[in-house]
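Listed next as structure tokens is one chain, alone, in the form predicted on its own.
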Amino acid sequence: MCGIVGYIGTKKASPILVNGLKRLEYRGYDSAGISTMEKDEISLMKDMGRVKNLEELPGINDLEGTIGIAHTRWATHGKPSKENSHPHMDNSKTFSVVHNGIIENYESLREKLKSEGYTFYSDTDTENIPNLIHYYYQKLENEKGIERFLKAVRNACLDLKGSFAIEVICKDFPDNMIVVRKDSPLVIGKADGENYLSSDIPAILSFTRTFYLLDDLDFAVLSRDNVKFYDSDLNPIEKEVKSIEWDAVGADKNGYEDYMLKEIYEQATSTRETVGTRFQGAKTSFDELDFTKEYLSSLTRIYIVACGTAMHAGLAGKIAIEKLSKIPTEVDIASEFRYRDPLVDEKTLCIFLTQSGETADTIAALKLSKAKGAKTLAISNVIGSSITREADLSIYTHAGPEIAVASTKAYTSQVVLMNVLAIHMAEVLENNDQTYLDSLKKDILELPEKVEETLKISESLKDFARKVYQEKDVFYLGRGVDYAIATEGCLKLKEISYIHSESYAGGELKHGTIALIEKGITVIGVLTDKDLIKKSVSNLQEVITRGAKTLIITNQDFDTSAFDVVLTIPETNTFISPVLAVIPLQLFAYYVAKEKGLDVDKPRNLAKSVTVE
């Protein structure tokens, strides 16, 4: 995730920056830092750990600069360390930069800059940015004034592939700051004789309620009393000022009615940041893991152990791991796994999925697996959580904080990371066609845009939700990975609408469940696996014959005339179809619960983290 703050005005910048970082600390807490303009040079102060560590650094209260930038980090590339923390400066210490996002082509940029004589002191993708700005700045020595600074930033940004929100200060222009964003959030708060910047509005809402909202590749040149905007060709543009009238809770929700809705709409960002820089050059990158071909070849099985929504993500992960790495994989419920003396030994890899990293049953299952000699891998959304301290190995999703009890973006982030892990294992084993793996990588990198498209399509579900919100029973059907999707969609409806719902593998319909199908009952079908379409359609025809009304989620081309409502989502690889297909099901559950007037963020009897048995 990461959070950035900026200030340009007449007050001391450092306390404003630190206060803003505290408000953004949920975005990252493995390191924090600030840069301020101090007379004719840039001051840089940063440290590992939480913002309080930065606040306690000797000399930070002596900073007098009235222009500054700040960052709180959640590591996506490069381990947590002082060297990898932001801000980063170029070799000449002319520029200081903070960055939120992922630079996908950082390796090739680094090699290019090294060939030009630049030295790197961190493992981050971000350190490329100030050096790249300096590289172009040197080439623009005939340019006059602020245009030289602006063009250098613009030229550098055009070389970047990926997502970024960037703040830049330059010692040659001590009264200015330049900012730009692409696919990562950044807002400018306007006040009298000063301007504030942040990843999120709430961090600076106490200073101003007047904001500029930047679009992709909008460049802004800030002074104390003015902001000038330019497009990517550096043509001047006008930006409308927005007045934000939020209360404190509304601010935290970024204007959404509920946390759950906000988190559903954050899935493009959480997907992009979870993938991060895992795809580097020809192979996937998991520096945290010590998987060798010899070790993976020795495994007799893999267990994926989890609870609830995380277990459903595990069902999707099992399919990807088995198909790509060809290692037998089982998914088990943590609360059952630990009590049945599972067949686990040193030839077993046990993967534990948990959003919070504090799920009691999952942690207990991990301890049992370690005692039996298995290698343990934790996948969590929270750095430093209990399970990551217990596990042999840990990797992280980067969904950011999930406040609503019903999980949404954590689920899709888990599915994405499981697929990237499956690709990595296949590449280490060298037992799959690399061309196919590269194609899957491409599909994964395209997911954020397709998530955004799916979110727009899914709004049409409101009308269907109004028709069914008073029903007592709803059934979900799917085959293969579509069954995994159906189980998660079904759980969402149970959790927040309190409607009884059940999910079934389509082939099980005739083995008892069809006795419950009667006229007027709602059946929701997921059909994204082209190899199973005919069989799935056949199952759904059976419920239609018995009077059921049907909602279909699909990205395949077939005759859908028999169904009542058909929602067509973007096509993608079957392994990652849960990321797109679950979004309509999340929103359907949300709309149904809202029709019933329920609290979607805090459903009855449920807690966000189950920390006791």
Ligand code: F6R
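Here the structure is a predicted model, which is why all the values come from computation and not from measurement. In this text, the rigid core denotes the largest set of C-alpha atoms whose superposition between the two forms falls within 1.5 Å. Residue numbers count along the first chain shown, from 1. What changes on going to the form predicted together with the ligand:
Once both forms are overlaid on the rigid core, the distance between the two CA positions of D125 between these two forms is 2 angstroms or more. Shown in the overlay between these two forms, fitted on the rigid core, is a CA shift at A593 smaller than 2 Å. With the core held fixed between these two forms, D559 has its Cα displaced by under 2 Å.
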Contents of the next structure:
Amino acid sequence: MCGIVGYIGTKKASPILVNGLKRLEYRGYDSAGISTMEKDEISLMKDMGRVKNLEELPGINDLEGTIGIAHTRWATHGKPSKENSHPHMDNSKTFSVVHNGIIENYESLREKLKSEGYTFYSDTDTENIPNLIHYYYQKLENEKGIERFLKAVRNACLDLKGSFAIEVICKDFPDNMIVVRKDSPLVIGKADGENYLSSDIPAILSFTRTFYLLDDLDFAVLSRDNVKFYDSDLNPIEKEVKSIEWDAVGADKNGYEDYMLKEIYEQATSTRETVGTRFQGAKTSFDELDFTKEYLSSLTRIYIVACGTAMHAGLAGKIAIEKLSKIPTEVDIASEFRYRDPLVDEKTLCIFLTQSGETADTIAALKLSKAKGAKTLAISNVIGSSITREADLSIYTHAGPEIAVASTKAYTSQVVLMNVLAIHMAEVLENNDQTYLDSLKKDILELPEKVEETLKISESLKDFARKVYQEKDVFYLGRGVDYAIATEGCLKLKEISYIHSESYAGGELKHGTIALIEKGITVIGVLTDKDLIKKSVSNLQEVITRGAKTLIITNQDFDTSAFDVVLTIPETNTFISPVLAVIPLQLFAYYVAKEKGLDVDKPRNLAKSVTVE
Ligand code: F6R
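I've shown you the form predicted on its own. Could you give me the structure of the form predicted together with the ligand?
Next comes the full complex, this chain leading.
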């Protein structure tokens, strides 16, 4: 879980690299470092802590090199320390490498290299890479020119098991850089007489809008005004240039105090973007999908597989997909699914939900499903992300870049897109009343306006947050879709405020959890499904009797006099009520975390993309 940046051009590399790293800090921030090509040697500067520490290192402004690589780390192998931070160099200081990913066979590689006389100075898996490259480079001494460098990198990569995005510079080739990726993200931004590298597009969007996307084990040899691509056998290959239309400002804070707050407030726009033009014809359009009536009728099951917040969006999406398509639909946690030998075959459609498109467990679950013969559909927010290149089919949430570690607008866009997909399936299957489907479409199209309204209404929760922020435990309750919403609200609170919280399906309460309810404890109830309101109210009565104080999020009209705080949000179809009802819960978590003085954008121990298992 790290971020990497690179630059090759005519400008001083170090400020470009440091700025790029700052934009990638959401991927990791326990240490940072850069290497630049200086006259006849490679410089190396690194330190523990945030990129700011690196920026303040004496001498960093004196670096003149116009080629460089950089890294912001989130420790996996080896504790956060200066020695373990990247870049790493080989013993002879010929190569410098930054790496994002995990080398699974690092122990055996280390033993092999030690037996060849190499010494290791860090505990990382990465330090193998420059030494392995050096090992092959020595063996290839009869090769001439850049071929020798390229072959050494390629031979080293073929020995690596695991995931990697790697940038390499070599003292003997001061005008080149070689990069490669496998199961970890890396993009190349092409500009005039210069090339940029990054783990994601927003970090370098202010420099260029044209990008090359690498597939697994594509090797790229960069010079200032050229990029040459090779496959894993080192045959030259062509790569298409992709243009990105995102606004660079879209990736900035836009005047908000934090990215998370900005992203919460962007949800009217992002959900509108998600729907796009899909409802413009009489039937919902998904040109990217090839779902025929025959194919959908042949399905025995749909799996929605994801992690964290995306999995919670899956819980909400399942309800719409199963009800509207009438195909049994299950939601599974990717890290469980991949190891339980799931019953998946060609009659299964597997949907993989992931904001980043880089989550290791979700990608692995997709590969497994594909191998078992299922059709795979990726739903991601990141165009060209790893998962979309593995899946049979891909559709995008188009929520725009999500920078804050805690996911907000990606969640609401995922819920919206799964509802649009559910309608599409129902229309293809022709097994639903079209008037009902059209009314759901109308409700979806009205969401952005209602999101705006909900945002305003939810601001009143600041007061409640002030009452709760010092508490140790908070409970969330809901039934049906409201349980799915409660589960996401609960995760938001725990991840950014560090308050222990649990979410329960209302009916489960009396099977154990109620033992924890005592005087003064906070219980948050979500009550948007009118068919289940009475049941949920009686669960809440049970906690009130035991002294709990309650906050209710509802869009229904019923007797709420028993509750301490009631937030009434706009009504909508139950399938899409998570889009509105989650907003007060996101803001409540945000206000609590701010009240505690915490860094909401970068909560402790968390990184934006979990690209390792
Ligand atoms: C929580 C959060 C995480 C992610 C999870 C999956 O706010 O952001 O739980 O949802 O790590 O990430 P993606 O969607 O990128 O696969």
